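A lone chain, given as structure tokens: the form predicted alone.
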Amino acid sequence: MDYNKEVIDNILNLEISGDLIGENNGPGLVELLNDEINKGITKCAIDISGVRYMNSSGIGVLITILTKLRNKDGEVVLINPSEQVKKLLIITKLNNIFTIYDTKEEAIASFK
């Protein structure tokens, strides 16, 4: 898994690609998020269009990110999940918990 981050208008933008398997990558993503929260960031848009596969630990990472930000009165949105990941979100009913947008622009606009 690879990820890029940038902060625009006090919104953390994460772009994740590859396989989101929490055991290997989760601690790094959560640590990155903790650093950003300590800087005052409470909004996060995660582009998961490049995620091919996600296991239960990967789902756990997304839920951890969501929980940490909501505890700070923040929010997380997901951007453009692949069909396979979208099915997984529906099966786990996480599509009711996460707001999902088709584009980064829509996701950023939702925070304003």
Contents of the next structure:
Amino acid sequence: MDYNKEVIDNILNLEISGDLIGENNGPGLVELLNDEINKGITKCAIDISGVRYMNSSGIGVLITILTKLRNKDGEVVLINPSEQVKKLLIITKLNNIFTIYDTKEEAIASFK
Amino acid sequence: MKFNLKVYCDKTRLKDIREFITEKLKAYVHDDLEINQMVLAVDEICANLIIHSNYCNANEAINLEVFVERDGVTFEISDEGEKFDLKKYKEPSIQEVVQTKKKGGIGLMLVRRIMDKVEFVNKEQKNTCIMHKRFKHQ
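Here we have the form predicted alone; I need the corresponding form predicted in complex with the partner chain.
Every component of the complex follows; first up is the chain already shown.
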């Protein structure tokens, strides 16, 4: 998994690509999120269009990000999941928990 | 056609399992999404066996057999670790998972939704998970 991050207008923009597998990538992503939360960031937009493979541990990472931000009265939105990831979000009914946008612009606008 | 892979119970071997299944199925299935779903199901069961049934004990092993038939594929994954009782499994609600932060059980939820048939058989010391998936297009 690779990721890019930038913070614009107090919104953490994460772009994740490759395989999202909790055992491998979870601790790093959660640490990154904790650092940003400690700086006062509570809103996060995650572009997962480049995630090729995700299993239940990867789903667990997304849930951890969601609960950490919501505990701070914040929110996380997902951007443009692939067909594979979209299918998993539907199977697990996470599509009812996460707000999903097609584009980064729509996701950012939702926070304003 | 039958394929076989035996791995010791270490989480690092899950990558090998995913690559093995992907490579073998590519000869029979041309839809990446369909392959990905089956890889995921095998990945989830193997992760459960390695982590929960064998406690990542590298002296133990799991054996994966793949039977490709005309209309679908059957996976048989066996080990000699702690027996899993499907009757005791309660599928978590996602609301519950988010509220309690207890994420256990999501993997098997995915497996049962993806595969057409999932059963766990216990014979003497050997536990086998048998999963079948019909191909979408033949």
